[in-house]
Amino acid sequence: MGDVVTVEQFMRFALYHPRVGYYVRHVRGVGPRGDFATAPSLSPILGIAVARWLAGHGRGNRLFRPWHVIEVGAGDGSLALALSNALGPLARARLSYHIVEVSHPLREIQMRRLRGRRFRWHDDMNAALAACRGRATIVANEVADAFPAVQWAWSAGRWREVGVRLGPGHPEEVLLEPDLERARRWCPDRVRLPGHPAEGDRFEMHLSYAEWLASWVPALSEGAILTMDYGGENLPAQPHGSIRAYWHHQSLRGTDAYLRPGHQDLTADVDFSDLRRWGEMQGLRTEWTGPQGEFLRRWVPDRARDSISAFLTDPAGAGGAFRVLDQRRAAVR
């Protein structure tokens, strides 16, 4: 019959096993020879963008002179890169930037790529945190996703938690009893969908991305989380929900998401009002969301009208399918 696992156990397995994780392990990159692009890797202007936002935000603010940036799940350094180079020789000599990068394949990437620069690489985050004494700006591009994720389906007037039975041939999907209290603690409202989901409407909860959240945020003293990732808001269940993996570009949905488990990446919609909520819960104070493409259009007004920069604004592109969350937490005086 095989052995059968939530499918947040799965993707925990598949995309973070020591031995043969897909971002431990076997990711090949990031960009056109990659199995996934990002905004970074095809065009600097989210550096710019990023950039000119931790300047216009830290002006007279103590926590960055020096400047403590830290980024989490750095792909093959390219906002790193730009945004270090958008930035003017003096801030540029104050930045201490450091890394929190956990995959083996990507942190020698960057390393590679960011060579003779001022960086530092850590394995979590309170690592990090501890060598800025607690006080730093914190950058997540695409992070929120790689977190594996729950997926609930509606079956029979109830919700289920949706599982894969692993063995010989093509995996299955099962559903199971879901743990409804630790889905209260994180999403009360998501487990209250209003209105009336359809048989088979799933949607996905990154619970485990709260939880890591909760492991560091208390020991932020005083800074600033910038999350940008894809999702929208009060995310619907939907038909086959969002999950799905991608092999060399290509997208598979399904069960065919399952195959490769540790070869191919697997990743789920965000809900930034989950994001939100989940800072707030930490002390967090939310100052600015909204779609990548106003963030863009507001911080780099003199961006260059190439066809990568209209699809990165585009509210029909990516500037309207990714999102911007701006947290903060000031020092008590």
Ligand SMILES: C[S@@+](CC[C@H](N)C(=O)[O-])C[C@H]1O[C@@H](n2cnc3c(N)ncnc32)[C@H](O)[C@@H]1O
Contents of the next structure:
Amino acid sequence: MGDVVTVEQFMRFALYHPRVGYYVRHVRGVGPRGDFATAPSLSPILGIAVARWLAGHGRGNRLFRPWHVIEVGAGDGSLALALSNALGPLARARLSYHIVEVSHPLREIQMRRLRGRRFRWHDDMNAALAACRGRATIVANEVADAFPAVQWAWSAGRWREVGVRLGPGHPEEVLLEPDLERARRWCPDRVRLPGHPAEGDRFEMHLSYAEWLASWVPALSEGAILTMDYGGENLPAQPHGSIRAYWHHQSLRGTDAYLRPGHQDLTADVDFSDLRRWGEMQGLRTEWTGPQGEFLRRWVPDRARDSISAFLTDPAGAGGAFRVLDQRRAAVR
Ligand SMILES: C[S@@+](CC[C@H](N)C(=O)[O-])C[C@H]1O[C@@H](n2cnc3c(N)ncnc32)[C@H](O)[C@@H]1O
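Write the structure block of the form predicted in complex with this ligand for the protein whose form predicted on its own appears above.
To see the whole picture, the full complex is given below, headed by that same chain.
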């Protein structure tokens, strides 16, 4: 016996419960000495690339006087710091940098790290957008993968939703009836059949991210959204799916991912074809999408000499495993 919840409900509880959620309460830090390392926590190269991209697409655009940048989920503040350092003094003086962060421990780290600079914190995207009067460039690195994901499994000729039975022993997986209406709304093509699945094959849909986007993108009247994360386009179903937990830099898969709720990070690969479609459903135009390595080579052609920058750029390393999506909203005149 024991309570059964969907994987998505489990992730929402384990990561975001206001009192016990991993991100809200327990995350200790980002970077080699923190709970997990991300590109900005390892090297300033991504911040330099984003600063140049920002200056490139903002040139001559009245929207960017002053430049309102909203970073979602700023981790330990590394991207904010690298981006602001990479801008020249004149551009930096015009930069108005907003951070939307749900994590109390990370917000404290960010405030310490970015003290004395012009940064403002907000609790949610609508508050940040209101402060920018709807005109902003939004930047999010490794945020979508941290949203609760729905996991589907192919079983006896149809898709079922994966759930977890929680009890006194080891967590067990169970197969549940999926919410087809919700999935059809956001992922109509994926509900049909991604490829020819074998018994047990799984894939994830970040439907909570689609719903989150729909809650604030209508308030973006002009600007851009730059999304960076690991994943790919049209991700196929695969034997174990991509959900995994991180516990002291160790990756845990299968039912071990559901141990220690609130103390392990949980994540799933991001399908960028979904992200593209969700933006287009909100009237955004896809300006560019491609591997992170291509983005870094385009905007920072003079770098990538040190080993970390080379790894982040390498198509066989993080440069290929991570992707970038640039979506735009032009002003209606
Ligand atoms: C995997 S960490 C990435 C941190 C940082 N962007 C980096 O690259 O180092 C995910 C971040 O997203 C934040 N986050 C998750 N959901 C959020 C939401 N709905 N609004 C704002 N921040 C969120 C977390 O608190 C955390 O800072």
